[in-house]
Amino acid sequence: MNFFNRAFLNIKGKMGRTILLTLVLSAILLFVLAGIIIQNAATSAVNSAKKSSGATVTLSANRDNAFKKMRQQKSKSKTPTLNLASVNIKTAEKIGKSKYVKNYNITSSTTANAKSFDAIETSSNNQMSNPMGGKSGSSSSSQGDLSISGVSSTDQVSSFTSDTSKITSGRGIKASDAGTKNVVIEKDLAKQNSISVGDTVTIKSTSKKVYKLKVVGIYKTSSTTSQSSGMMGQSDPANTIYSSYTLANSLKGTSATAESVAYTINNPAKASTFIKDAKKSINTSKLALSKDDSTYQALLTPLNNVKSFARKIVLLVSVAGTIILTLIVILMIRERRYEIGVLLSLGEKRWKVIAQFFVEMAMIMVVSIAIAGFGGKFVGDAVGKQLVSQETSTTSVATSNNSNGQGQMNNGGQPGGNNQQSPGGSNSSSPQSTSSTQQLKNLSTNISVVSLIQLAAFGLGIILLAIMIGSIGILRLQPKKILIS
């Protein structure tokens, strides 16, 4: 009789050893199978993380060089002026056929006059006297009234991506609007002057050149401040206008430059890689690459928590099945001496007496297997909503502290700071925060083939592990005194 008959029969004949073997195993399983599937689950996120999240790198003007250079003139000159470089289109455009790169957006801003219809106006008491004597809200002889805000595609800006602004009527700026004097313009503004999709309306430039555009879409935003940053007299954000970049660089008398360029890669985790290689396009000392993945790196990091915590359950987990099912295979072989002692009599080798203890215990684990299958889910899902909330208690409370020590600096460190409120609130919570915490409750965790081949796999390994350490005392028995005793 070989030792997979010997097996079988033993089984069957002590059910009462094999149930509770059934139950001991199916318990180790059960939780090695939740942590696996958790494991599993936070993996598949963050590779989903990586596709939905993106990560932005932007070119422009190295800033700190060219202040550097403004104070090196400050010795020669009473009155040092600060040069910013900026962006070859060409060279930006080369640098977009990296492998690494889904799409980009050349950004070009200037400002002009409203020459058929009035820009919006506002005052307040609160505003900041600029360096050049007026207000914050007031305009001079070399500024417009309006924000000229050049892009590739309106898709692209930050502000419509993360809904600050809409697109109310009609279409936002193409590719195809490159050569054009299509515009989109805020909602407040149009209806104040009656403006329609459609409708043809003029500016004039700074240097007093009349221009007709196209107004192809209207959009509605929430910001409460100018959408062009660092231009004074447009404090008004209904006052922005998107265009093409080329109406922008038409505008100020430019064609082949553009003031910044964000790249929107396809892997976060390649965005290091392309900033290496798009360095050897540009000099460095006039241009910057800037890395913006703080979107990519809140859902990482409690999902890497997650994954982590499930990868130690599973680790304790099959330690501690090592252990017991250890103790309860030596106390089995004890149990069983008499019955090893006769089959090494007979002639049985020792590999197949031991082989025929891990053949029992396979057998047992099958339906072990199929008893995790069926309670993993439920365990998995009680322990993954656990570590889930745990998470988002972590990173809402991190979060709300970042946000905070950022108010307290925008507020309280600024010269003329006027504590005014984001948009939403100063309780409302930041993008990242929000993508994150979404991540964490989407977490799904499904028993999938793998997921059982996994287990089944972790399940041997125990098994084997047990029996070899179990078995150490077969190796030293002798039949006759066995049988004797």
Second form
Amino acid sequence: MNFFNRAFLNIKGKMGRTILLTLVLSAILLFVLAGIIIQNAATSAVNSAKKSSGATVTLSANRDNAFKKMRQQKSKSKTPTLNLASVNIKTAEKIGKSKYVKNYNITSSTTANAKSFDAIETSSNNQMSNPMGGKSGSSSSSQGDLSISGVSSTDQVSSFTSDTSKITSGRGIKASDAGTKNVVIEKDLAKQNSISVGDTVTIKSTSKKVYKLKVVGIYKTSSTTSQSSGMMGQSDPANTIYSSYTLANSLKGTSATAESVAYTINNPAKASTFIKDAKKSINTSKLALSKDDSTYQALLTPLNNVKSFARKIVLLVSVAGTIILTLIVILMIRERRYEIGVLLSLGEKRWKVIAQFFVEMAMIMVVSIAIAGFGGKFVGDAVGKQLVSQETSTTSVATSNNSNGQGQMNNGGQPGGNNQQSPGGSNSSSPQSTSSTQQLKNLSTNISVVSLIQLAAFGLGIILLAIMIGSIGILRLQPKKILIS
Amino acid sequence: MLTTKNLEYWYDHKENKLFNNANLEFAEGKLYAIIGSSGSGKTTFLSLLAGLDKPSAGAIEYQGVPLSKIGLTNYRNKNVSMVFQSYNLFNYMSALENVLTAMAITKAKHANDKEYVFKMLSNIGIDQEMAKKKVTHLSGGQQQRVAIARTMCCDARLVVADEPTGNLDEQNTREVLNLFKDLAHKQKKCVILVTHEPEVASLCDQIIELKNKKFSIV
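The structure above corresponds to the form predicted alone; please provide the structure of the form predicted in complex with the partner chain.
Entire complex below, previous chain first.
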């Protein structure tokens, strides 16, 4: 292994050239590392986006068909009525057993009137949120002053997952609350009526039936709009009471059905496959499955752009680096042709001469990797932030467009009625997209051991290629020709 | 020890041969001088003897075995050592490192390599302090001594030198020639010098002249 010793002596003996090569190689590796860490960060962000941004598929009435039928009735001069089909719980549960489903939330909403306590009245809100001009908060017979959101579990409701609402005492609604009269009420409502966890309150359904409810939890919401905004009465978000969907059904006078079921898909990319499978279990003329993976898609595009840009950086820097390094190595080898000639005249094998050059460059590379390791973090951060800020603004525009579109759909779809989507469904895009945008902004450009190993492999590849190309001209010659020329 | 048989060499065309049917024998323990005018082909002939190039025709045998059989790299590594006019030392190494590197490549083994090299360098007038200096800090005469020390420390039996005194003054020339004489007469190596200086050639045991593409013993 004499060539190791020669390489070391050369590195030590020609310090000026060594420093110059170290700087050149550091610059090349710095940009390669920046590219690698951005690429890795984008890849892991895509993977985490798959997990966290999620996708929901909502099973609910086929509104298009229902409206079509209503229009047909109108043309036949019948009194038009909009009949929206309900989801059978057993069918929903069967679909929920799919391997693509992480969890699901059965939702059924209705309104009721407060009996043993007073609902919160907001005068300015009343006027704004009551397009019909009626007095909100009044105990109207058809619409109650409380919004009852029947769910399987409050943990799966988007306002809770996005921290817009938080349980402050007691607990949330759980699947085990099905069939009970347990409820979770808002903190302001509880405070106004001096209600605490464990208390019993009474409400009156729109069909005048009185229900005794047990308060199992109190939540605080920072939302300024009601889940059922646009409806008479329960416009203040504090008037939303969460219960099991079974209680909401009882209040409505139905059973074993739900308005909608929101399935959270464990891999957003599989949402379409899930819909295809689920359609086999439902009557598609009455029920429809709608996919909401807009957050995932909105996040995926910029991340893929960042990833693709980083890949291009790596590719460009590698090609440019190999060219620069090859030229330097060619010049270096030409300058050292006598040395090569003497080595060959001493009977040194050609591969060992190449190995000496390789070891020299590899030794320089070790120092360069360390320098690139320090600098790469800053370059990666700077380039990553720039890329992300560009992509985030694009995403925000795209997401806000999506949200507006959905909002219009929801508001226009069922005026004054219960939201078609669950409380976790209708407003799902906003909180999720906020967290996803946050996730994009927090693109982690940390240098890992894997990144450094990738960089070393890359560096060795570039060096090997440069030395092979640079050595061809000299090493194919006979030593005499090298020494004489 | 070394024999050339009908050795011929040409660059591009066979008609332009540098030399014809060279049949020469070189023995151990002798110092040879090859003389001739500039461009006559002395250095090319020497490079063939050193295994740096292949002859266009004929053969060279080392101890009865053709070089083509031994393999040129193997031959250069084990049997021959070269001294150049421009010394051709590794300029990023010290004198000591230059000799040790050559020994490592040729796998020349001695009880204590470093001590052995210091002793050999000391014998030819390079003290320890000088031996540790980069060769670029030594004079031309000192560098040529280091180059000769390199051949002394390697175990090759054949030493070929191309104009080894070409860059040296009279005193250094004499001293370097004495070293070559020692290599031949004391270490019993076969030493072949190429020179264009008659004074240098006159100090050798045998003079071979290359004239009109023919070798003749003077």
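The term rigid core refers to the most C-alpha atoms you can superpose between the two forms while keeping them within 1.5 Å. Residue numbers count along the first chain shown, from 1. Everything quoted here is computed from the prediction, not taken from an experiment.
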Point to revise | Rigid core superposed: residue 181 CA moves 2 Å or more between the two forms | key: no
Review point. Do you see a C-alpha shift of 2 Å or more at residue 155 between the two forms, with the core held fixed?
Key: no
